[in-house]
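One chain is shown next in structure tokens, namely the form predicted on its own.
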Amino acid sequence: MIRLSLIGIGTGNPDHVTLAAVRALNTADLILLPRKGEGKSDLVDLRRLLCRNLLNASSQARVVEFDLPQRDSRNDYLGAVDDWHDAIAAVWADLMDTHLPAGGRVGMLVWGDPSLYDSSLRIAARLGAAGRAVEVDVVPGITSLQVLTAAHQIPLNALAEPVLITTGRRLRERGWPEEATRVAVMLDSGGAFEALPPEGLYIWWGAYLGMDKQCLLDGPLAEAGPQITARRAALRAQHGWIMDIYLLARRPR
């Protein structure tokens, strides 16, 4: 039996790692650290730092790094993602067979929270579907959405109003969600808000949230949108990668 702990590690600030995450790390026999290529080396560097700082002297955990398979860039997005998840599950299974042939506890460090716009749970489900004896538990982490609203010192929702969470792809394809007054946008490859008529919209944007290079901008979308687009491009060129999120609000009619 493999006990797989998907451990949310927040958005880049070691102070945001919970005590539950520290306990999960220190009870693991194997900790897997994914690498996403040289362009995103900061992400695995942070995971390495967390392991160095949070594993105590009595920990027996073996820390193993692995390269994530590349996702196919074909137009069939859902099909490409499905195949990609199959490939990642196969890598996980091989690492578990290699390093824990008799079973044990595996810790997987997940950016943000494993249950919010992350595919670790879907990938883990493939292990069970393939007949492997895997028991999964989730250690919640601080999400980028929480850090965004805290950094801007705003509540997530307007009084007595709902919030819709969506992706940049869906916002670009479908436009403003009907009946929504606030929309949180994650996984935007860049500038999906440009597809919206900016009148009456306000944006709070953040990149590298929780990190030393955190960057924040906000304002009416008509004014702040072009500034965000330019700043985002400059930051991506400077660092080689970018992770950002934003919250849009529509003024009541």
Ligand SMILES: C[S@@+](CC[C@H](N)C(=O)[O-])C[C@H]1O[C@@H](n2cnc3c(N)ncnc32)[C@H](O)[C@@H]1O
Contents of the next structure:
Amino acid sequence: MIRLSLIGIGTGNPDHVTLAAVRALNTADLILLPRKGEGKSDLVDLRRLLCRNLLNASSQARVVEFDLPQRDSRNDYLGAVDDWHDAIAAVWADLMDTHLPAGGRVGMLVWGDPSLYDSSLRIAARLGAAGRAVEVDVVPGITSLQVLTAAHQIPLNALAEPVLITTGRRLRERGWPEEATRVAVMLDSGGAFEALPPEGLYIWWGAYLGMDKQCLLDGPLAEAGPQITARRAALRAQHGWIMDIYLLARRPR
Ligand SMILES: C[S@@+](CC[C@H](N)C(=O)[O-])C[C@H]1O[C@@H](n2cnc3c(N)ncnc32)[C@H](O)[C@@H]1O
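Can I get the form predicted together with this ligand as well, since the one above is the form predicted on its own?
Now the complete complex, all chains and molecules, led by this one.
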């Protein structure tokens, strides 16, 4: 039997790792540490640093790094993601067979929290569906959305209003979601907000949240939008990669 803990580690600030995450890391027999490529070596370094700093002397955990398979870039996005998840599940299964043939506790480091735009839970479910004896638990982590609102010192929702969370791709394709007053946008490969008529919209933007190079901008979209686009391009060129997230509000603050 494998006990798989999906451990949310926050989004770049080691101080955001919870005591529950530290306990889960320290009771694991095997810690799997994904390397994602895309030149984001800072993120792998951070995961390594967490393991180095948080594992205590009595930990039996063996830390194993692995390369995530690449996702097919074909047009059928959902089909490509489905195949990609199968490939990742196969890599996890191989690693478990190799390093824990008699079973044990596996800790998987998950960026932010496993519930938010992360497929670890879906991939773990595939192990069970393939007939493996795997019991999964989740250790919640601080999400990029929480770090964004904390950094800007704003509530996520307007008073008594809902919030919609979406992706850059979807915002670009479908425009402003009808009836939404606040929209949080993740996984934007660049400036999906440029497709919106900016009148009456306010934006709070953050890149590299929680890290030393954290960068924040906010303002009415008409003025802040072009500034964010320029800053994003400059930061990306400087660091070789970028991760950013933003919250849009339909009414001014
Ligand atoms: C695959 S999702 C993972 C989200 C993660 N599970 C969470 O709880 O935040 C990656 C997206 O999260 C956002 N993100 C994650 N970490 C971030 C950070 N440190 N700064 C800004 N955005 C971040 C970006 O929108 C990025 O494209």
